[in-house]
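Consider the single chain below, provided in structure tokens and representing the form predicted on its own.
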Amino acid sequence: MFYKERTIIKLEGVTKVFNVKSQKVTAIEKLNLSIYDGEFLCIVGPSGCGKTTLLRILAGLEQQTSGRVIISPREPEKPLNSMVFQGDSLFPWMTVKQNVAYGLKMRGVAPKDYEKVVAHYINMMGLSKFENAYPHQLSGGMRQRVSVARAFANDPEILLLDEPFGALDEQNRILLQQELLKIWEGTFKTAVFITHSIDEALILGDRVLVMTAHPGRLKAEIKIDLPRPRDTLSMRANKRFVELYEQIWSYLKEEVIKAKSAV
């Protein structure tokens, strides 16, 4: 469960402007947002609306041009965040086990202390038979399983996921959504998940934010009152799921049309 009375991330008037070929391009503009401790927050919006830029600001990989980002971790001694990217971000010279252990090793955790943790998440993602394999020996879906396992194994306060399943086929996407839910429901870490899929946002999220077409602003906020634990397949037959889908699409459709007409 998440604790709505405790804000872990607060954005106040956050704007990000890039200089592109001597022109200023505003990616996100005057964004005000609270993200709650233990919440699974999903963000949808048309291409180019600044979703990834927002995630990179939260990760500390980009600096906002103006406004404030306030992060109040529950356990400051833990890593602040771990990020799962869209593409393959594994180290090709490392095995599955070495990739999953990487964050813990960099923090100076002794092998005797992290080996059980690494084995736990490798097992949770169904990769035990492949722990000594290298990324080139794995399918795309399996490589993303390793990325998710690595993020959780590092035990961060906040998980940042940038369309991690976007390039996968439907079968692998469904399987990974279910695996991600299973791990998350055992930890209830704060998660911010970027997706283009309304289905995915509804299956995973406690709350869905809809972004406007460029420049990105917050257009709508929808609380997802579907029961947990969730099954990725049975959810689609839920009447409330269909109602929420239609509600989100009603907000998103206009922005998608705007984004396409601006190209």
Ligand SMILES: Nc1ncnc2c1ncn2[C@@H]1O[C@H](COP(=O)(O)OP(=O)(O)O)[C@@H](O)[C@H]1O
The other form holds:
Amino acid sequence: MFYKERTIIKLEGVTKVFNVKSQKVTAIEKLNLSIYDGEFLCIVGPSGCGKTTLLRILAGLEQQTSGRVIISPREPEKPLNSMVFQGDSLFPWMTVKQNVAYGLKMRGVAPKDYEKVVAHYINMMGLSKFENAYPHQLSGGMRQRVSVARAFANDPEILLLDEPFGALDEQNRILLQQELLKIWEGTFKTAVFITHSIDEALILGDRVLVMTAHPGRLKAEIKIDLPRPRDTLSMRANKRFVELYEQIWSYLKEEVIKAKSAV
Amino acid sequence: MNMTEEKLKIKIPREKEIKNVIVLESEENNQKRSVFGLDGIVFKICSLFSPLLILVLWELLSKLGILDIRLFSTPSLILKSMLPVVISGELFYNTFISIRRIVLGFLAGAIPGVIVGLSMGLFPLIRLVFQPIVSAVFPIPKLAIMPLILLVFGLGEVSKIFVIAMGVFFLVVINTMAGVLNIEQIYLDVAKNYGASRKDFYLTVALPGALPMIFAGFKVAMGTALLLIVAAELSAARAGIGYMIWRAYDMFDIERMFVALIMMSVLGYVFSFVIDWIERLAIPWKHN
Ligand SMILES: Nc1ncnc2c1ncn2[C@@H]1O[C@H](COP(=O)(O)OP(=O)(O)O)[C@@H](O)[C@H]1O
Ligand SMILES: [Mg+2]
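Given the form predicted on its own, corresponding form predicted together with the named molecule:
Zooming out: every chain and molecule, the one shown earlier first.
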């Protein structure tokens, strides 16, 4: 089997029901889904459709109510997954360096062994000057860069990214997308990336999944046959890019309207 | 038609004719206004002046017989009676005794307080067991158990240290527990996702996350410790600042009493300064 063809994560009829004050909220319902080893998978869907819930189940932070999640790692000695969380998740009491080193330190790697790795990812994110700064001294864009560096430095097999650039301004988002692609390409890591931006999904992904409005199910799957390595700026003008954009939007539009009318 | 005619009548002034120019000054040029800033010299003088003014007023009112000199003395008399107490070493000896009691009592209460508070915050079972005990004992004024403590521990140092420790302990427990319980969920998720063990979680998330609340608890507890030391030294003490105050009361030596009170105020200031200083070292991420 080839790279990006072997299934690394398989979801079979996964349902998650939250009990909120004796009311049942179905976040995702009977989700069937295969994620391939080494692919960059983007998931889009209206807000509240269960994207974060899905990612938290994959991360083991939440347990599905029913259904099965089968994960078959390629390199079982590596950490299975590392998450880049939605919103601020850096420890305020740790410096940039300490935050990036967190996963490695927790795994018992000795400082002399991880220092180089940590410095490498801090450098790739352009934060060398700030390695001893605390998060409150950084801008929002810089903090997200640290979050991404923390996940990569941990060297997991699967990266889970929950709208990591959602709160950033346009300029920072473009830069971070470029930087993310740069450090992801050549790592052979599987990435599951959640976003509300079709642009972003097309720029980054090998495949885009559209989820239905609440409760979350699979609406459509679109293969992004745009060549890599990608030039995140010029590709927007590509004819294929525009076609794919319209295709995804046509699926998403229905769900966004549904989500709106449900409120 | 009329409107456009009106408009056309408006004369556009030439640059030279404009008289009303508004200039937004740079920071460098606003020295004149720094009086209104908190760092203005006027404010410094004022803050130095106000206690001085009170002292002068106090002196005057006493001299004029408006304040009863037997009860309130005067600043000059207090100063005069301060000298022999300082020279004989009596003031410093008593201060030293009190400081030792406060420090030992504070540590004896705060260290177990942090440990119990962290455990209660982290482990629901421990919280379930200890919460009712804390809730029941905390509201009892520690002064009320002073007699019991004297009966149990006798008249020595231990009883004074113990009563301070009691007062400090519960405040620190409650603040530490609240500090842990208020740590944002996202940090717990990060720790779990990145594989933190129980012990790592304790040290890398629970303790640092709760530190700001723990120090808030320390500050309140220090105030309580100062209150308790005076009360503890009322009964069965042979030295200490509190003892000095009560002795002065017995002998109706108002000046001595004020000397001791001034020392109390200095102690309070020094202790809060020390705690602030440790806090800055322990929580570098809060202060730049
Ligand atoms: N811990 C929770 N408790 C109760 N309800 C939750 C919880 N987490 C998510 N939900 C609900 O599940 C649904 C999906 O939420 P989420 O996965 O955060 O959506 P998304 O990330 O797509 O915006 C929402 O209706 C939300 O209110
Ligand atoms: Mg979300």
